[in-house]
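Given next, in structure tokens, is a single chain: the form predicted on its own.
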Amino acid sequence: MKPLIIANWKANPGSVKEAKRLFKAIPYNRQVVICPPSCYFYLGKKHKLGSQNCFLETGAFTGELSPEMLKSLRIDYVILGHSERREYFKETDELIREKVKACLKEKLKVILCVGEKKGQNTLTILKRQLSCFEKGIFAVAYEPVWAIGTGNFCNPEKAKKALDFIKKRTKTKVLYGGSVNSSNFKQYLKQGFDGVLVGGASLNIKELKKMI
């Protein structure tokens, strides 16, 4: 099976012009899912698209997107539990679990993010965060928080321990994320990861094309 590449653009790029350029330059590939800011969904109709976040329901929740909305826009994938959502927006495991259930109800393909901060025990944190796992989740992304955006990627052999721990408990696809680029992503595939969740490198066309 070919590896998956989930491209998380986060709050980038800063203009419609640049978003158009990125979408135009990225070759379509059925194994690649682009997760742009939601305001750019309409620009990426020729690609597989995912959302970077989702709320529980439609209603009086200013600034949020609901699973129903994503489904109506034909957005098939959604990232939940990303460390930036946990840290900056104070999302708890309990809230993330409810979000997972709501998205699965709409048959969205959930990518659940888990991972420890520097100094934390990896398996202890994974055990707690995997309490958010529900049957039917599309993939779990192991992203050690200390590696995200730092260029200090996790040693692939160390990441393998997290991979085995997650696989044993979920029986689903497991991706690696955290300073992934074209120079190191094959090392994670060799360890048994089913793909990668790419942040900054996904905004670099040369880097993304190399991985594809």
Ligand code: PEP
The other form holds:
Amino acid sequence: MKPLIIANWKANPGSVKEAKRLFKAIPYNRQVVICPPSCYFYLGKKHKLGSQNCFLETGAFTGELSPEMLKSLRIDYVILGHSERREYFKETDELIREKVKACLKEKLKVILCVGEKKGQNTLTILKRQLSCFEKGIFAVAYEPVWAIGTGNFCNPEKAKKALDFIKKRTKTKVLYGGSVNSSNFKQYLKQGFDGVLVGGASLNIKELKKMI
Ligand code: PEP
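How about the form predicted together with this ligand, since we already have the form predicted on its own?
To see the whole picture, the full complex is given below, headed by that same chain.
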């Protein structure tokens, strides 16, 4: 199976002009899913697109997006449980579990993020966070929080232990995320990861093209 690249742009870039430039420069590839801020979805018509988050339902929930909206926009993929959502927006496992269910109901391809903070026991945290796993989830992304956006990527052999733990419990695709770039991504594929979730390096066209 060809490896997947999930590009998480987070709240970047800051202008529509720059978003247009990025979309234009990224070659279409069916193994690549771009997750831009939702205000830029309309620019990515030829690319596979994903949302960085999603709420539970359509209705009086100011500032949110619903699974139904994503489905009707043909945004097939959705990232849930990203550590930045957990940390800055106080998302709990309980809420993430509800979001997973709501997105699966709309047949969205859910990418569930899990991973420990510095000093936490990896397998204990994974066990707890995998309580959000549901049959039908598209992929689980193992993202040690201390490796995200720090340049301090996880030792691939150590990541393999998390990979095995997640695979055994979920029997689904497992991605690695955390300071992935064009120099280190192959090491994770060699360990058996089905792909990578890329943040910072996905905004750098040269880097992203090299990985593609
Ligand atoms: C991420 O956004 O999930 C991520 C892994 O970011 P970065 O690649 O910048 O560490």
